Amino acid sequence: MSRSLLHLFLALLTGLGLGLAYSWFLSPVEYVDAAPAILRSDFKDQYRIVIASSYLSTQDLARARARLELLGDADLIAELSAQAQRMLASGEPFNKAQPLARLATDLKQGYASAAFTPTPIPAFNTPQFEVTPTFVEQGGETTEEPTTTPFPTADFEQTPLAPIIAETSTPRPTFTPTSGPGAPFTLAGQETLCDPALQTSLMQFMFSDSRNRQSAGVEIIVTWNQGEDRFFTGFKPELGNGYADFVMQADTIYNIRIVTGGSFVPNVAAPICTDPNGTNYPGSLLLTFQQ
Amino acid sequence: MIKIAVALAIGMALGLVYGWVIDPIQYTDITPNLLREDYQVDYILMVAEAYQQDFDAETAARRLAILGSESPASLTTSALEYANRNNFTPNEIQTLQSLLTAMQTYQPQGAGSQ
């Protein structure tokens, strides 16, 4: 009796094993209606880029957030920033990573910043000349003299202006002069940060525009005797839109060039700090730039 | 013998139920062509919205290509049909229509050269 029970039990186990093998390996459940959260990581990256590019067009922050949440990231802003930094590190141009940084910045501040609308630059017809060499005989010798023929210019028709129905006098707003987006950044402050807990010596940057708003997308080039690094503000929005940092080595002199707006700060080095035991260690620097 | 066959069958049935229903294989690295239809359409809508900003047909076609082997125009047509069936806003339909026009006239680089 017990022997036959054992046989039954073994048959049940064998059947169970066969059933599992068939359902897991031979004919597993096929996914056809999957959610973006289980996309492969490179496709998730592509999905994020499309979300950010779409956001540049629509400025619909709530929808962009909802779309990002589909990807199941624990921290939407950190993931966007990390991807932007990965793209820059792999040599992708800034304008490809910029939508990600922009979306991260806007998600952090909770509202859409000024819309990015590339304004078409009106094309002006510059006078052009066609140079035609002509040959002039002078005393038996032939010399070449260029003569210029202007290209024909296109005629433009003036679009009739709409008739003015009524003329009302509207007081104009007073003009407050402010620095434009291309105004240079100048070094407004340099602060030494001594924290023995920090493992690295950081050159930290903080950029603000003329209205004291932090400036994202400022390009910085740091050069030293063995190399050069190039980076942008705004890729760590958790630390501020105008923030960027760079890891310094002790006993190295750095030159800083602010590409956006043009500015140069030479001979910057990691400061020397002293801990309570009297031991020296390289500290960090906070460089504040103001437009 | 019959009892053993019945036990084997019951075991197999239990195994199938467990493997297909209770604890099916979890996929984690799927490709976008396996996304549910509404997610695919929303992705195409995002591509269309981005196209409204940069008017870069090459980039739009490349972005659509991850959805499978269908042509970008065919994918956009399907998305437009879905949008019409599911009451998308006129603005969204117009955006998809613009992308469709671009994809119908889009020629991949080098396609015309022999």
Given for the second form:
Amino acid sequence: MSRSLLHLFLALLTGLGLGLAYSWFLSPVEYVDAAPAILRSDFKDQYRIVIASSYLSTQDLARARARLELLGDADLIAELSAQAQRMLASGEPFNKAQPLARLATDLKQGYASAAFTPTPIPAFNTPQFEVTPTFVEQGGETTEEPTTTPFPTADFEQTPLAPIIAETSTPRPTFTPTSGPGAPFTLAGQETLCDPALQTSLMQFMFSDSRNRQSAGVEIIVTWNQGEDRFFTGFKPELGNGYADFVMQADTIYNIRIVTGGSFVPNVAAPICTDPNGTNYPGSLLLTFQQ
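Moving on from the form predicted together with the partner chain, please list the structure of the form predicted on its own.
Next comes a single chain, given without company.
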């Protein structure tokens, strides 16, 4: 009886091994015309990058949306923004993640942003000359002298030379050094925003460089007792390249650290606002940082 069970067990193992060898090596499963929704997460990320890069050149928002829907994501805009944040957090350059953020913004607003069109450089016609030899007879000897004949040009005009006027040189202004890209950002202002129509309490950020230009790609880390979140400016260009926001919870203390320059703002909490009826509700904060 025991020998029969042993033989049965060995036969099952042998059959299982032969089946696995056949399915893995001899006749493996091949996917043909498979849907993008069954791709691995890393392949889906590559798929979104290709779609965003194509959208930059075609500006076809409907086609980009149709392609993204093939991935089967529950929220197309959230997935694009989250992938762009992951790319920046992993050290990817901002210009590589920006197409994803722009596509997410255009999908949210429902129309394509205006594309940059370079100004064409005017072309100038340069006159050309043809050298033709002429023969001059001098003292019984014929000598050859080259003469130049200009080619006809369609729209070339000879501009007379203007007289050169000597000018007295004036000293240049003294150069004033400005903050470089690695200079720290410091908190320049904090404003309480009260809007009863808002359903959430937002911690809003606005970053500007030393020339008062909004700064994109600034990494922000917000920590509290229950966790940590990090994000970047520039992913909501309709609100500004230096804008970013974070949803706050009531009765929670937050600490803010700006990675660029290492600025630190502790003990930040949602403010309390009061509506005309005397009811309290959590408000929002606008934090302005200047380089």
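Since we're looking at a predicted model, the values are computed, not measured. Rigid core: the largest C-alpha set superposing within 1.5 Å between the two forms. Numbering follows the first chain given and starts at 1.
Once the rigid core is used as the reference frame, the Cα position of Gln46 differs between these two forms by 2 Å or more.
Relative to the superposed core, Asp73 undergoes a Cα shift of 2 Å or more between these two forms.
With the core held fixed, Thr223 shows a CA shift below 2 Å between these two forms.
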